[in-house]
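We begin with a single chain expressed as structure tokens, specifically the form predicted alone.
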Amino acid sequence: MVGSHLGGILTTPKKKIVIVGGGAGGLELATRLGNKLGYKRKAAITLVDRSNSHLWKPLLHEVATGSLDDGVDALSYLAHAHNHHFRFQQGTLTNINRETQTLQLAHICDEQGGELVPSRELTYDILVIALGSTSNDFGTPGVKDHCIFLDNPHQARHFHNEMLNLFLKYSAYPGQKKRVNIAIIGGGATGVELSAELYNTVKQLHSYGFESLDNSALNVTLVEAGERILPALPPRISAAAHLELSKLGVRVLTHTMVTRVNASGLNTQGGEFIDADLMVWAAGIKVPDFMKDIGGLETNRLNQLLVEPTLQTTRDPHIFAIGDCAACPKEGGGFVPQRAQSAHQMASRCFTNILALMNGQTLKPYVYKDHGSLVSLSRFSTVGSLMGNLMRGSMMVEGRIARFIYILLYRMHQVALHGYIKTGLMMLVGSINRVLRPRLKMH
């Protein structure tokens, strides 16, 4: 790199590190790089995201039901960037030019379509793609028109408003409609947790004055195409979750493929029509379509960027990919699963590898460590498995212990962003809010 001479002092232009995507992995990486390099002015770090705030994605089902107020728990990118010595640019990635080491950001418009910010171009020396994933409807007719996805807080709030309207209508005219029908397509963690959280919502609304609303008024159908719900988890965890959902009143359908969706419900491959007033699609994930072969980089059928074990893309060592948008090979074959713990681990390895790349040192491979998985069934139960050095295989946990560990995972994410002192203060504020604020967001 060519230096410049200013005032008799030889200076070297700072490395420009751009991170696209402010999810769990991208934001944690930007925070660590800002604290390490931005604070000492050894590099200029820029985080890019289409939204202006961050919310931990595993919590979106709680925003959808009102158990969590994203207005309170969301994190402002601009404020966080200021506190951790990096810059934030709001925008959506549209293209990458690897020859000039630039990336294009689309213009930003208001709700009426008026342009707020023109399209822009950012230069980089090191680029990290951490875009995460979106729902995959597999081309099923009617899904985009009639189902709600839970990929971001905006969609979660949309579901929340539609849900409250349905419950309000039922409560006002209890004799006109026997039940409120909600269908959830996809038996992964999102679908399972949302199903249970809906019954907690009914319980809370009943206590707040929706007197005719109770469990008998709610009809939740969870549809899974595979042989069991939670297919990524051990069968015993899946069976335990299935049993708990059935106790709540959820109708769990496995081996059931949805072939078409319309305004009043969905058709299955077996010929059944399932009535639904509100439908959520959580059946699969993929990387946004515009990422297919972006910048001439190698991608797979899910539009994931193929990366080396060092998390560098296969065709450009100056571009890294982490999280759901990265297809990273795993020891023993296959690829690293698309989970929050994967994104967290990749962010840590990407951080050390970026430092190594800047210092001319050898980069180390990322090795996925499965610490188990937990699924929250709202206040009713939590089930999951833990894996670690103290046990061989996995250990099933449930109940209060599992719930404690589930909450601890979120606290670990907060610690990675804010440190122990601020996280402790946030926990204190959360405890106070549970006394001062209603348990359910009703607006």
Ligand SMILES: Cc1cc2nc3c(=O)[nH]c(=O)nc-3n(C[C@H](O)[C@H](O)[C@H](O)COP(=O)(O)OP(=O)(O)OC[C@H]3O[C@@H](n4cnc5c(N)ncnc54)[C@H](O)[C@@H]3O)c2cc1C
The other form holds:
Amino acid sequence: MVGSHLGGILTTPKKKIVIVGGGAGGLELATRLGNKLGYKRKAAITLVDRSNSHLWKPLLHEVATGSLDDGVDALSYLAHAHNHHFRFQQGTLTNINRETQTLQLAHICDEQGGELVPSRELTYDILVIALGSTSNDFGTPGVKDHCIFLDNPHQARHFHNEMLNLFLKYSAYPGQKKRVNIAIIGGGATGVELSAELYNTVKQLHSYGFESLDNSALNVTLVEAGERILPALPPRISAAAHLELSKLGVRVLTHTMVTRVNASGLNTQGGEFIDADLMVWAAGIKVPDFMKDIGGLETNRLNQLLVEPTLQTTRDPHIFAIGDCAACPKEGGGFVPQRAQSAHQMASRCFTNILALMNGQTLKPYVYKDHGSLVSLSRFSTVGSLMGNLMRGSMMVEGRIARFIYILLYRMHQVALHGYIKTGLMMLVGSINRVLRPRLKMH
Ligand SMILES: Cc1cc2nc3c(=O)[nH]c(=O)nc-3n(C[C@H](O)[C@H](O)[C@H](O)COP(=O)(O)OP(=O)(O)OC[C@H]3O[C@@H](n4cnc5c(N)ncnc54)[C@H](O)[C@@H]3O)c2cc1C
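Rather than the form predicted alone that you just supplied, could I have the structure of the form predicted together with this ligand?
Below, the chain from earlier opens the complete complex, with every other chain and molecule after it.
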């Protein structure tokens, strides 16, 4: 599909470009298209998201532990759309009709189930699917009923409230033997970062007056089925993170498969029962089931849309897919990993390819550039690897430099959304807030 011109569809003025999903990739794309085409009224850009505000997903574990207040950091889609010359429609995609080039959006209900907005249809000339992924419980019994997923801010806030309740209960009965047991299933970045953040939370709560609460009150078990945590990163980084977590007090279990979960804990394949007051499932991701073969498009077993290197779906060149929901072939074999940096890079390539498509030019392939991966162990440490030609492979980084580069990925997302000046101002406000506001959200 590299090089397709799609003559015909792009000759009429004011094409409708619809982007579904305003996350790490979709919102950056909508912003760039709005600034370039919406501003000059060369195309009508519409962003659709089921939520009314955006929070960069890699920050969710900080919302869960209270280190970050999503009320302060979330971005209103409506206001952002207004400033960047695109339209925003709140709605949940349920189906695509490729013959009529129409999307179906589910009705919107209030918390009591009353209908606020009926189901709707939206037509497009060019469609970009960027609706991310959700947790994959692999059908493990009890997970849906007893574990919390960290897929959206609502779930992160739910974890936060449950965690605060547990700590409150613990501190109301000083001297009791039972500790607060938290089990995290999945030793990827989410599980590792959340484990470390919990110890930071306890430290903060102790300083706020929960005097009986300290590291010895917290019992975090991190369960990983594979041979090491952070399997996507080089072994020496896994080893460094494992050591740091163990120093904090986390019980790290590798080669441990969870077979069943109930209200009081989880069973492992090895026969152990792990007692847990609170359980988080972060052991894998997939694209929601309604996406399987949606609109007759080609999907894989994770329900990801198969795309050509140009990011156009294999069966429809008018439909692009980017980010976690796209299965994009990687140079040298395999597929592009589901990460924020991939979503960011794909948004840039999709932007230039949509412009090329509209101008009848050749579309270019997306080439994944791995800049390395960093994992934050809260305020205690940051570990990771950087990739680069200079290093001829990967270089391990730790400490302050690693922390700086870790934060840089979020800053790049902010720059893509707001530009350098506004991002600079936001950093300034963030620094002031660190002085004015409590370090931990308690409500
Ligand atoms: C806790 C956590 C920590 C992470 N840490 C890192 C990290 O350190 N580094 C890294 O590279 N990656 C990290 N990731 C992964 C990273 O967040 C994702 O790879 C990235 O966000 C994918 O971007 P996306 O644009 O594809 O989807 P998302 O950012 O998930 O955005 C999807 C958007 O689609 C919307 N949506 C979903 N379904 C529908 C629907 N049916 N209709 C309309 N809208 C819909 C959602 O509301 C959301 O706004 C982390 C993920 C989590 C959960």
